[in-house]
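Starting off, we have a lone chain in the form predicted on its own, written out as structure tokens.
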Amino acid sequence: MVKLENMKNISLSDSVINLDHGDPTAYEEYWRKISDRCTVTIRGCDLMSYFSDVNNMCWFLEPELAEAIKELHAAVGNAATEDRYIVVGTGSTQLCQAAVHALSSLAGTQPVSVVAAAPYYSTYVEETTYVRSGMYKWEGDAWGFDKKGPYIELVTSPNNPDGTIRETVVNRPDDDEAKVIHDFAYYWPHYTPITRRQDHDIMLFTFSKITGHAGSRIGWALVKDKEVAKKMVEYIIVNSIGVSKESQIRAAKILKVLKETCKSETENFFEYGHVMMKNRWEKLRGMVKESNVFTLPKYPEAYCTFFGKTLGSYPAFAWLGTKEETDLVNDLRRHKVMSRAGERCGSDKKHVRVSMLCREDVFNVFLERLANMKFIKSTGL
């Protein structure tokens, strides 16, 4: 538990600390450790030509990260990957850009409303508004949706920026207009329970979030029907020519040692990460226990079949919220911390997101600067 005693003391830097972003740098020292064992050489005439294997849908995929995918799937037990089509994009982001623009495209009228219920991932907004397309119309906050016509709904889960476990809350199960994109980027074992295999038409992932290697800009989707998969290649194939092979290389090579080492008692990254997050979050509900000033949702625990045992759940966001009617991103701004307002979430500016993900030193200035916040509040400094 973090003391508050002679808070006025609290030496802190100058910097400001950026907590909007989800950054996942927090993993490093892990992989510093193991390094050697994820490095891979690529020679000047390697990885040339933009195919992969011309006999798969996916030309651009590297048949090797496929073979990464599946194996860690299977080990964790999260997701189902039989009969259905991998798509590699450059990140989960273009790839949900993608999914939308099959979906829409294969819808018999247009525009596709496009919700997800608040509060939501931000840049959902950003992605279907940005580029103005005629086939789809960004619609907002599922709750309140009732329009009639073909819908997709974006769910995640567990959600960014709350952590909750979510499922679709438009609810038409007899309408074959009704579409889903599941968005599975933080359904990994150091984040939540692992309750069960999920088994989508559309489901999302992002090698960023499992393992920290946002640098790498990759993400796939598992896809059952064919001809969305096939309209979510041709959608990649215009706005990048495929996805780098040398990421792909990189990343096929960090998930399987990810996979061999997930039962290690002294390597699994799941188990390093999921204590990891449990000590941040016990942390920051200590600062918030102690204050009557700022809010954080509880988590039910749940059965993980991935550890064998009951756990809660540690989110990689914070919902933060404040009992006062303040805006709140602009008094952790005032405190040089950066965070997402609740706003651009469909919520309010009583609630922001802030990243768990940090570096440990990021981490701790941030819980200083929070306690501070509280003594200052508390005080009518």
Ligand code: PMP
Contents of the next structure:
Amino acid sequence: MVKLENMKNISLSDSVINLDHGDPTAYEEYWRKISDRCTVTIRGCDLMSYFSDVNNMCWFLEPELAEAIKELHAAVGNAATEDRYIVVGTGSTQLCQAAVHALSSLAGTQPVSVVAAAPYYSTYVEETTYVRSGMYKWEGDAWGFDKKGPYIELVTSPNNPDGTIRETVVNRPDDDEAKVIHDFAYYWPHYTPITRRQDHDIMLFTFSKITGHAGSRIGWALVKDKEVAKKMVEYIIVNSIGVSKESQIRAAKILKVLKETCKSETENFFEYGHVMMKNRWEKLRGMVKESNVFTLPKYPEAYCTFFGKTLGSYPAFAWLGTKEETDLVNDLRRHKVMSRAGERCGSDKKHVRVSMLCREDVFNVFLERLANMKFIKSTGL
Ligand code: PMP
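Output the form predicted in complex with this ligand next; the form predicted on its own has already been displayed.
Entire complex below, previous chain first.
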């Protein structure tokens, strides 16, 4: 009888592996071990109303989730939650659009320019162009942006796709029309050292990339300004009349367990994630070094206040480059690896974004295929 493990390998050896999306299946094993402690039972009569808390401006936010979010940020020390409105969204994808809408609708003149420093998260382009809003306009790379008038800069830190720590690049400190949305999807200890408690006007977080529960579609925004928060809530009401309560209750439960175990010696999820990511990055760096063909960014070490020691960064995506004049996304495609083209991120053909959050067997196949590419290139075949 063929063992299941072998069958998996056989099928993987032929199939195209998709590392284009950042589907965070890498963490399934951890949650499997946690088992029933995250199980939520929902009866037929539960959670039926549209409303979660009529006294909250964000009336579709489940109080349990709000509590779990505040407690987790306090335990990790990565963001301030005091004196802020929490807006829950169907993923931070919806919240980013809600925030762009809110800031634009409050601006004196429109359309408001929207920019992000390249290489940027390619979904921002679709989010700001798809509905052809007259209120805002995607203006591309923030590095060369010099247009007058109101603008919104999207700052992703650590950055997707290249893992760098980012700050604003347009910088017009005295300009009331300058607005910033900070996307902190990856500002968690398994990806990067926590160096400060972030304290910006609009900060976006996603459940997807903390624990890997992308399918729940839960994100949250921490918003200082009441009018901005109100407009974001309005957007979500028009868009989806709130956010699934089932998802919020499940997210609350998992975030609570995450917080309870985050100082544990044996069950600390962040420690688990950190070790796994470090291991994958070391393997990938080893391969890249040997190849003499590929490149990867280098990240400085920093003192992590969560782990209490100096650590490196192990981003959720590898920003893989090549020293050769080639179209890397197509080269990888020929080797049955799908990745995101650098051009979609405002960069060039010589770079691609590769997800580091796939299942272990897929990651190993990726390394094998990369090794084969290196061989083909160095022998000139
Ligand atoms: N921001 C960034 C930088 C991301 O990488 C992602 C997920 N790829 C998101 C936002 C969206 O996350 P969500 O699943 O919560 O919509």
